[in-house]
Structures are given as structure tokens and as C-alpha cells.
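In C-alpha cells, one chain follows: the form predicted on its own.
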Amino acid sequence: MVSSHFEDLLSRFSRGPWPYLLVLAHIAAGTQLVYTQPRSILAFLVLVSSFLTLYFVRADLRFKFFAGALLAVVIIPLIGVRNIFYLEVIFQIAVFAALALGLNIVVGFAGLLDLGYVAFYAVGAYLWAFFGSQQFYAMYYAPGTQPSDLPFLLPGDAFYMFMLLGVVVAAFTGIILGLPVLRVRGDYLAIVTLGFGEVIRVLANNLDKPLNLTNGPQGITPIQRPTMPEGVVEFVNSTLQPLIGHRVTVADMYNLLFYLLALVVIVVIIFVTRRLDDSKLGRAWTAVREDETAAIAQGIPLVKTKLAAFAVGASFAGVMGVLLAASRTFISPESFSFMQSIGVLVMVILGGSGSIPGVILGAATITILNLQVLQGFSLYLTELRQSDAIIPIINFAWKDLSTQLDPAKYQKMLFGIILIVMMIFRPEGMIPATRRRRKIDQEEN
């Protein structure tokens, strides 16, 4: 947690040079730590949190620019090449902080509580899963039953065109979902986009028959991937592999092409948000947040604001649902479940509802915590059960632990403490927006 203590340590720092050192010295430290021990936890929170420092110190903003391309655009893509499954963590953090993003539009700009969000993401995903793969020709099929040897009904490179045909699509998806829904308010707007997303997860899951549009709950594959360039493999290996220390192969040139186009896409959602906040429209939503019936007497057309929140919010879904399709080369209606809808909420809550760094340090913190943190401690209690390690004091060996204690199997209870401590300690959450924390000092005052 981000606390007044940190900020006014780090405004010691926000004089001459020191701003410059601080960033600079933070980065290298944590790019030699990952470098030199690629499996060690601590050492990638050390880089990762390298961002915060380069976002709480005040240096010139060229500088910070400078600094955060070259950790963002060189040092990570080199470090996850080196240690893949990095990578991977840095690309779930850029979806998630997206679909924080997208929900943060509706939760923390408009105040509206989407208990379904998650289906817009699937809609995305499942757009590119019928259209890049055999899906079309397979529909005839039963599921199991269609032959190997089906073409694919779009070429890989149509997956460009798509991630801004998921934009237009979630983004209609929003409007359907809020056209007949967006009169109700409060609890029974959230039960209401419960429902939908719980709605668009079984139609996933049954559309196998009478025309397999789905493939049910066997989940759609193989998804097409864009094609990668003749040479960028060969040109990196002769080039960067005395960094790396191993040969790159296809598979780690499409995992950093996917990292690469998620940041992309971040950056573009990151500009549209602050663009929208400070707009007529942004403002609308912050009327309607704040008192629905104060905004309808000023003029604000109320349900066509909320649809736009909707619209927007979904869109930021669609296209990384997109991207996830491609990427995975696999989905399935598990990857959509109520509980990722409930996952991106805690993000948005526990970085700050209605901030744009707020929410993105949220995603980062959840996605860490769930596939670093959490797992790391699962495979070590893993280690501890298969030894013949005791404890001294009680005389309790470790193989005797139950497995009901792994870690990872009490994330839902984890997102309950979460959210609870925030709301009693910190309800404003680790970055709060402006005309939050201003909210709340008034009503402590």
C-alpha cells in the first residue's frame, strides 16, 4: 500500500539531481537483481515497482517518458525473453490493468456497479476464436467429431482488423446491455449485469448444438496468431543472444509480439481515459455518479450517459479480448466465470476507483499476487511436503501438511480480506483519484 509515510520520503528525493538518480538507480538495480537471479520474486517486485517510483517522483516529464520506454520497451522484453514466464506475468498485468480500465469507466467514472463485466471481454475473445479459426466450417460438426484438416476461414493477419472490429462489437454489446437495464440503480443494476455476464458464459457454453457456433465447454482451437516476420527470430538470435543466454525461439517472438501490442493497446486506452475525464462527457458521468436526480435537473440526458460509460468500458474489454484469443490460441467459457468479473472489481477498488494509476497498480498487485506470490508459496509448501523437513519446535513434518492449506486455493477468501481492509483502512485505495481523496478529506475535516 502506497502510504503518506512513502510520498513524503520520496518528496525529499524531488530536489536536483536526486529525482534523476532515484529512477535511474532504482531501474538498474532492478534489472541486475532479475538479471542475475531470473527465478527470484523479490527481484521482479523490485523492478516492477520501479514504475512507482518513476510515477510518485517529481522530475521533468520528458524524463519520465524517456525513463519508462526504456523500462517498458527495452529492459522488460530483454528480461522476458530471458525468464519467459515474466513475460507472461508482464502481459496478464497489461490485460487485467485494461479491463480495470474499461470498468473503471463504469464503476469509478459513471458509479454504476457491473457484477457482469467479464462478458464483454468474452465476446471479444470468442469474435476472433470463430473467425480465425476452423469454427465456421466445424459448426456443422458435433463437438469431437469434425475432421483435422478444416480450413481456416480468415488468414492469421485479419486479426489486426479485428482487434478494432472487438472494439465496435463490445462496444454495441454494451449498448444491448444497457438499453433495457440502465433505468434501475443501485442493487438492482448489479444483479442485473450479474445476470448478463452469468448469461453470455452459459451461451458459450451451449451453443454446440443444433449448429456448433461454440464448440461448447471443449472451448474453441486451434485460434490463428498473425504472422510473424521471416528473419525477426534468426535477427534476434544473432544479435541480442549473449544478453539473452539461449536461443529465442517462434513461441517466445509471439509471446513478446502480444506484449508489445498490449502495451500498445494500454497506452491508447490510457490517453482515451484521460482525454474522456477531463471532457463534457467525463463530467457528465461524475454528475451522475455523485447524484443521479441533480444531473437529470441540470439537462444531463441520463440514460444516454450511462450507455456511453457502458459502451466505453466494453470496448476496452473487446479488444483485449481480442488479443487474449489470439494469444492463448485457446479459449473456453471457464476463462470467463464470475469470478473474473469480481477479480477486475477488487483491481479497480483496491487501486483507487475513478484513477487511472490507481487502477492500473490494482491490476498489477492482483495479477502478481495470484501468479507470483501465491503460486510461488504453493510450490514451495509443494517442496516442503515431498522432504523430510521438520519443524523443531513442534515436531510436525512437513509432509504431514495438509494440501487444504495451498495457498492458491484460498483466492476468493484473499479478495474478501482485500476488500474489506481497503474499505475499513483506506477506502479512497492506493492511488486515489483527485476528487476523491478531496471527498474524503472534506468529510474527516
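Between two forms, the rigid core is the largest collection of C-alphas that superpose within 1.5 Å. Note that the structure is predicted; figures quoted are calculated from it, not measured. Residue numbers count along the first chain shown, from 1. What changes on going to the form predicted together with the partner chain:
- Relative to the superposed rigid core, residue 383 undergoes a CA displacement of at least 2 Å between the two forms.
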The other form holds:
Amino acid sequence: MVSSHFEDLLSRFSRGPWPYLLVLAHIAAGTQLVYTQPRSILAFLVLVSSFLTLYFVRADLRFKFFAGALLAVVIIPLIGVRNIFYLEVIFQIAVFAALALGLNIVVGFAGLLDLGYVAFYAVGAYLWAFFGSQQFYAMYYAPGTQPSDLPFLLPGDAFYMFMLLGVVVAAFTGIILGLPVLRVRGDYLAIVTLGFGEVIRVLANNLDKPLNLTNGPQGITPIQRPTMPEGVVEFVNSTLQPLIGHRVTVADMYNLLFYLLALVVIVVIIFVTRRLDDSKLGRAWTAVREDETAAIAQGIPLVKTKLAAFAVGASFAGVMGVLLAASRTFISPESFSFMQSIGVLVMVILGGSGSIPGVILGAATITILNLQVLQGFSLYLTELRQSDAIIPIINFAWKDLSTQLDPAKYQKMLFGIILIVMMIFRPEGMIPATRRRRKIDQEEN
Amino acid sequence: MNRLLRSINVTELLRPLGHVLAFSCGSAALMSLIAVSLALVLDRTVVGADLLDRYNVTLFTYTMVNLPQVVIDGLTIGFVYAAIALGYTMVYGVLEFINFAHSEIFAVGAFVGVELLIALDATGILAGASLVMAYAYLILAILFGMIAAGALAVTVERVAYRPLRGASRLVPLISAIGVSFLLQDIIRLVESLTTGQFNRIMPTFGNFDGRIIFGKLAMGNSTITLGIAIKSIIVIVAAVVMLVGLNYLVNATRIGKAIRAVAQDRKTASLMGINVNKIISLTFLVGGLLGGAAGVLYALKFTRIDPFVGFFPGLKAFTAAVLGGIGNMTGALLGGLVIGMLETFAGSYMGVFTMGALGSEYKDIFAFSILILVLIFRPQGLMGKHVVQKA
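For comparison with the form predicted on its own, produce the structure of the form predicted together with the partner chain.
Shown next: the complete complex, the earlier chain at its head.
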């Protein structure tokens, strides 16, 4: 719907120098808008949507890569450091895009509905949280009673090693879980994975005894970050201060570092996913997704194929978990609720399961809705509540409105509506996967 | 009158009662046996010594003292799970589809019933009600909960599932997850707009909180009180009545025959003149009615409800349905009782048996472990026949 209109419009500008000019103009306009109006959500949307323009125009691939890299690595970090709130938004978009891309392999390619995806995210996060904090020495203390001067087990730079380790451990967890349950049919699998997600959360909540491994509901803090190279902050301050407008701190630089790391993970995932999609394994996934019985008849090893999807999907969540633990320096079981799993699923479904650009678009849309639109609406309601305004016809004073009515807390409703509406009207998502688009075209002809 | 009496199929009334009796006694006896023998074994180890040291009571005595209460609690919650599980199993039998939103339909039933009682309580009717009237009000609340939940279930089917019939399996399931989330927040929205809070407490009235004491039994230094809370009896009786009624509907009436026909083969059933859409709606209605009643009973038993109250009972009931063999009604009853028993026994005894290392906080994930075990070793469930997936 949205995308096809967009495409129609763009196809008119698809000859000659137009596409290049259009993209550059969009990027320039977005940058200018955000620069002059740092508080405007609309300006930010204009900037972020330039990725969409970039995706849809017909232009040289090298130009696309160059423009995309310029946006992602230069312009957005600059704007992010200038206004730290945007850095948080784009960091979250990057994290969720990576998670959604990982889940996309499981749901979109192999057709396995995984409702406990954040369990693997939690495995990665707790992996680094345990080894990258004082928790190893706090094991024999009940939560809250440990002395504060415990040493750290590993240096902060072990974080990079643990990003790799997170991949391995999460993939291993995926295989352990997958082995017994992947024999069952698709809809059972959904419930089993949901149960597994809950199991991990309950374990994280309660493994503070007999040995204090997770510090229970209070969560683990502080978790170490990798060391920031000497002189980075001074360098940025001395060269870029006029552009940024204020002196940057080490914390800003860390946020930037984690954003860039998330970007690297995303690039790796996209690369792996694209290579897998056209590989023997990727085709086996499609076959399993479309018709299990036929796939078995073709000689595809069912369980092995599904396990591979599970493990690959899980490994990406694992590495993002390690990243999350380090960037937040604090994790608690609350970050890994069922709600989060569904959130990632909604991103995949909304964007288009099986489609890489679609899933990224889905992740961006949901994150912006969550962080900006709903919260902006909440703030607006709070302001109304503090004013003397009334709703004219029904004579309802805004200040009588229940404080429980906070749009930011109604993500579930948003997710629910999106899921139902997408399933009924556009199950293939905003940007359908190419293979699906081919299928839909065939059906229409 | 005589003809009416003769037309009642007595076997179908007695058979489920037999099942109920056999399953309750069987699961209770089995679980008690396991718990007591574990206690006897552990009494000789450090676990028993530790307990003797701290509370001056042997593990065996501790187990025996608590046993009657644990069994009753297990039965009560088991029947609630069974009533919810029937909703899952019936819909699955007809549509081969997991109605993920069933847990919220249960929650809506609970809220409507409790809100009605709270409203009655606010007018002061409940406080002065005689015993007979108190029961009448409770039944009224259950009926309201049933009607609301049933109507909701039919609406949800019409709006969110019917347009998706014929799509691949995951599509309606994802839609159902969406409905589940939407309903949770709608309950929250309505509650916070009207009452400003969303934790609701069942008002106390009648004699539901009382206990019937049968007697006391001396057991070493301590005594065992044999008694049942009245609300447990109400829950069990109400659930049994519903189960028998449902069994009668499905196995001994024309409508039931149509439901079974649709479950067996939808296409052929429609060729035989059965209105398939109507039967599917009816299935959702019946499932919703049972779920709504289970919701009010759950609120009666556990007193406090919130908009997310459906999640865990729903999942456990689903586990129960799978454990019993999804699509099989007797299986849902058996599964519900087994899950209820296992969970209550685990919640009550695991902490003591493991010296506090694993406590009742793990009881919620107990059901999942069972689900996974069942799916590995007996995917067709305890009572289900092995069916090949329809292509």
C-alpha cells in the first residue's frame, strides 16, 4: 500500500540524473531540518525516510552504498551527538533492526513462529553481564548484601571477544531448545517457544539462590564497557565542536560506539542473510516454509534445516544481547518479557516477513512509534491534564482523566491492532519479499 | 413428561461423571503417593534432618499435614484449567487452530463477573443478602461473565479469524496473538477510564470464605485438620456441572453431532447440509461460555484479578489440552486435572523437598516443562489418537 504508492511516485523520477538529485536533495533537506529544528519529530522523520527514497530509486548500486554509508556513518552520528535523544532513538532502531533481521530468518525464511525470541537476547545479555561485572565474585552473597569493592572478573575489552562468544552460546542454546521441539508442528512450536521465553525470564528472576548467578529481579550492574581509546573525546571536541555545538562527553562517545557496533552487526546480518537466501540452505528453508510434506519428499532433512534456522536466528539475538548489556551497563529480567518478543515479531510482520528492507523499515516504524509518537502523545495528555481545558460537547474536564490512561503504556494495543490489520489486509507486509511478490503477481495474473 | 425423560441420554450424563471421579481420585492418589514416598525417602537424608532441626517435625508428618489441603487446591485449580482447556480443544478440533485469545476471553469473563458483584456490593445488597440470595448473586455473576465472554468469542471469530480462513496456518495464529494483546489493553483501558485502577478485588459476601471441617486427625505431635473451603466446593461443583453439560451437548444432541461432523471433515459436513460457519461460531460461543464461567470461578478462588490475569491460566490450560490430546474433550478434563495437581504439589512441596533451593516461584514454568516433555515423547497427548497432519 504505502510502499507501492511511493514506488509509483518514484518511478517517474527514475531516469537520468533525477534519482541522484532526489536522494541528495532528500538527505540535505532532512539534515537541514533536523539541524535547525532539533526538537521536531517531523524533521527527524524526513531525515530517516531518506533511507526509503534511497532504497526505492533506481540508481547505481555504488552510489546507493555511498549515500547509505554517508547517512548512517556520518550524518546520523553527527546529529545524534548534537542531540543525544536522537542517538538513543537510532541506537534502539539499530538494535531492534538487528533483532528483527535475526527473527526474520526464523519466521520469514523458515516459517517457524518463534514467540520467545528475546530468550536468546537474554542469554547473550546475561552472558556478558555475568562475566563482565563483579557478579562472579558476588555469587556467594544474597542480592544486595555483597560488598561494593569486589573486583571485576574480566577486563572491559573482553567485550569484543564476548560478542563472538555470544553468537556461539546463543546458537548453542537455540540448538538445545530446537532439538526436542522442532519435531512438533508449527503452531505448537509457537507456544513452546513462548514457554521457553518465560522459562528464561523466570530463571533470570530466581537464579539468585542457591548460587547468586543473576542477582534476581534487581538485575546486574555495573557491567563493564570496552575502554574508549585515549584522545577520541579530545579529538572530536577539537575538530567537530562547531558542528556539534557543545562539548561531547565520554558517555556520548560510548553511545556512538555502540550505535556503530550495532550497525556493523546489521551489515553482517544483511550480508549473511542475503548469501543464505540464495544458498542451498535458504532454498531448503523456503521449501520447508511453503510445504513441509513436499520438502521431506524432496529429500530435505527437516529437523536439520529447521535447527539451522533456529541457530542462525538465535546467534544474532545473542550478539545483540552482549551489546545491550555493555551499552546499558545494567540488565534486569524485565527487559526480556514476552512483550519484547512480540514487539520484534510485530516489526517483522509489519515490514514484510522474509524481506530485509521491509524488516528494517518495520523496526524503525515501531521504534519511532514507541519512542516518539506514543510518548509525545502521553506528554500532550499530561499537559492537557494539568490545564483547565474541557472537552466541549460531553463537558468532560481533562484533569479528571485517569492518570492510568497513558498512551505510552498502551503498546500492546498498538501491537495487537497492527498484527490483526496486517494479517487481514496485507499479510505480506509493507515491503514484501521478492519471492513473495513474484507469487502474488502470479496469483493476480 | 415421560417422553421427555426417556429422550434424555442417561449414559452421556453418567459417563463424564465417571470420568471426573476417576480422574480426580486417580491423579490425587498418584500425586499423593509420589509426594509421600519422596518424603519418606528424603526423611532419611539431610533434607529431613534439616527440617527436623528447624521446625521439630519430620518431613513425612509435614507432608501428611498439608496433603488434604494441597489435594483440594489441586482439584480446584485443575477444574478451572479443564474448563478453559475445553475452549482451546473444541476450537482446535473444529478449525485446527490455536485460539491464542482464549486467555483474554477468560479474563473478560472474570472482569464482567467481578465488576457486577462490585457494583452490587456498592449498593449494599450483597452485605445484607441471605445465604440463598448470596448464591443467587454469585450464579448471576457467573452467568453474566459467561454471556459476555461467549459474545466476545463469537465477535472475535467473526472479525479476526473468519476473513483468514484458508490462509496458511500461521496467519490466523498471528492474528489471534494480536487479538489477545488488543483485548488485554482494552480491558485495561476500560478499567482505567471507569474505575481509575485495574486491579479488582472480588467482594466478600455469603459464606464462601468459610470452611467445612470434617474432623481432626492426630499425627505425631501435630494434628491434621480435614476440611474444605466452601469456595473450592463451589468451583468444583460448577465446573463439573458445566463439563457434564458440555459433554451432553456434544455427544447426545443434534447440534453436537453437527459439531463432531464439522470437526471430522468440514467439506463433507457442508455437503450434508450443515451450516459450517454457524457451527464454528457456535463452537466459539460454547468455548467462550466455559471460559467466562471459569474466569468468574477463578476470581472467586483467587480473589484478585488484573487485565493480564488470563495469561498464565491460559497457557497452562493450553498445556492441559495438549497433554490430554488436543481436540479430545475427555483429554482436556484429564489434562486440566493433571496440570492443576502437578502445579499445586510442586508449589507446595518443592521448596521443602529441595531445602529452599527451588521454591514455588518455579511453579509457573512447571507446566511448560511438562508441555515440552509431552511434545517430545507423546505428541498426540495422553488420550489422543495419532493423527497425520492434513496436507
